[in-house]
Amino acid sequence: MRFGIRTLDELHLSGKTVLCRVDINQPVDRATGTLKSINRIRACVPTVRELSDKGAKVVLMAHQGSDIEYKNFYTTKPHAAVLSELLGREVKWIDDVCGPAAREAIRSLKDGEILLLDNVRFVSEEQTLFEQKLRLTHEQQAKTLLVEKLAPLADCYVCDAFAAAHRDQPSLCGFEQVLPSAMGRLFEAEYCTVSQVMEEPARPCVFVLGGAKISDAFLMMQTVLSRGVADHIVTGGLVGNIFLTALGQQIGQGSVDFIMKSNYGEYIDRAKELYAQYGDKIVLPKDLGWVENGERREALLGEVPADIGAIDIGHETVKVYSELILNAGTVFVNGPMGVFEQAPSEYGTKAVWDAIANTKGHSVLGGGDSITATEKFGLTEKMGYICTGGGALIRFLSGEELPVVRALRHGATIPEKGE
């Protein structure tokens, strides 16, 4: 048991029916019905393989697509094909979640067989509006349709969906109320990795925070600075621009206009407060880059033209950031240094990412844009650990107890049959 949660080592799996919640949500090409990426599917393969190899009847539950708009939902059928290929064994699929067809398919499974159910968000109680409006307790989630229909067919529950651990939904938090539960290998690895960053990071501990998800960055900064986790926070992207604006630096009117139009003005005051308290640990850009007539331009702070929009850090900033990263004991990364998708403004992110790849310290990287940048620059194999979690990772690093972690701790108290 780790952190009060069972691991797979503590479950008797042979001949048992295991409900396993995974996060294999991937971008879909609707024109071809194929997946644009398989990273999250690949990440859960070790858990699925272990369950199958140990003789469990494996029932996989997953969501696909953002549920802010119903039209974003998509079937999990292509995921079954990818899983089958990665595992080298058949993964059955059924276009049902908890109805009679799904339940009969579960009853028909033989030891070692794997079944993927359709998108759990086709069930209304798995949707965000349901979660946010009703705010069911975990005990109430155990009485929802999904749990009441599937739990009686299972011997235990495994959650391998760390990326969704910040969500409070029945497929993630309800089954642990009625079934002996454990975390899968991916969940275990990610939870232990981010716990290490928060509790015992090798020093110096450097946080690289950039990108455009301002609320995430400020949530993390407040926590890791107040707790003394971060020795240095290097900033880029919109995060850096907001701090520079807060300190009265010229970053170009285009950059300021973007901040205000995006309703990020409130973060300027928060940046002032954070810098006043922790300015010795927050490292800001020394120069900025922008694109003019298709060509890259750079200028030191104080020399930035008033009419530009800064979309990257400059060479002088890269020197400072790279030295801190190369000499770090731990590097946590969330968010790029600029608009890395375009060649004229990719320099800052690529240079900082090269430093991360070559640091002697342990690097932990999370967030969709960070992972995309890593793949673009061909550095995936050189990073220490790449987290699948986005929202869950941010909320954990902001000091919040994740709903799924709390649920799994409860599930660890439920004995297996025969114990």
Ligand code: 3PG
Contents of the next structure:
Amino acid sequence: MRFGIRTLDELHLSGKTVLCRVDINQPVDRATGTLKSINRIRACVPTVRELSDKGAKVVLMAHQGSDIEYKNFYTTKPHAAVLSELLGREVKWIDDVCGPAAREAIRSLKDGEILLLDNVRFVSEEQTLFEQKLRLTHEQQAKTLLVEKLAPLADCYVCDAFAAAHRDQPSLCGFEQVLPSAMGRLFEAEYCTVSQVMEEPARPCVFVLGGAKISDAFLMMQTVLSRGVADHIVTGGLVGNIFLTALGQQIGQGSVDFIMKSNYGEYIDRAKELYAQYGDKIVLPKDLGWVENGERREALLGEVPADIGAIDIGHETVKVYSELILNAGTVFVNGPMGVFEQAPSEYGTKAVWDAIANTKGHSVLGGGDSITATEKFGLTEKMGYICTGGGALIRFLSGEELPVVRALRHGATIPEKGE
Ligand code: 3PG
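Next, report the structure of the form predicted in complex with the ligand; the form predicted alone has already been given.
Now the full complex is given, and it begins with the chain already shown.
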């Protein structure tokens, strides 16, 4: 038991039917029906392998795509093929979620066999818009179609979907009301890692916050500063530009226009308030970079031309940030320092990422852009821990109780049959 949640060590798995919720939500190339990345599928392999090796009949549930964006709402069929390849054993797949065909496929599983059901979000009660409109309690989620149809076929429930732990949906929070439950190995590793950052980070604890997800960054800053978790927050990207604007620095009209056009103006006041209270901990760029006729340019604050749009931090800033990062006990990273996707403005992110890779402290990275940057610079193997979660990680570090954690604690109180 860790954090009041069972681990896989505390379930009897041999010969049991296990419903296992994973998060293998990946970008999909719709033209070819293939997955553009497989990192989340790779990350859940240890749990699936362990369940199968211990003789469980493994039923995997997963979502693909968001009903809010509707962009990559898609079947899980390609995921089954990838998982099968990674495991080196067959992963059956069925184009049904909880109907008669799915239930029959579950009943016919033999010990050690693995079945992936189709996208759980094809069932409307699993969708985020449904969650937001109806706000079902966990007890009510136990009465949904998905749980009522599948739970009677299973002996226990395992959740390995830390990346979806901020979602309050039946496949994530309903089964724990009726089945003995545990977290999978990935969930355990991710939850322990981020709890460590929050509860007892090795000091000094440096947060590297950049990118363009402003609401996430501000929510998190408020919490980690007010709780004394962060010793320093180094800022880049839009986060840095908003602070500089709040302090009356000239960062170029193009940069300010971008803040206003993106409706981030309200954060300028939030930045002023945060800086007034925690200015000794918030570290801001000393110089900025921009691109002119395809060439990189840089200037110190105070000398930045009025008409540019800053899209990177400069060399002087990198010196200060690298020093803090290299000597940190903990480095938590969310969001790049600038537009790292193009060569003239990749410098700041690349240099800061090199420092993260070489810090003597423990580094934890999360969020899609941070992971993309890590892969682009070939630093994946040198990072301490790369979290599969984006939204879940931010919610956790913003001090919210994750619904799936609450549900799993409840599921830990349900005894196994014969216990
Ligand atoms: C994610 O990609 O952050 C998780 O898979 C959750 O997806 P969602 O935001 O569509 O619920």
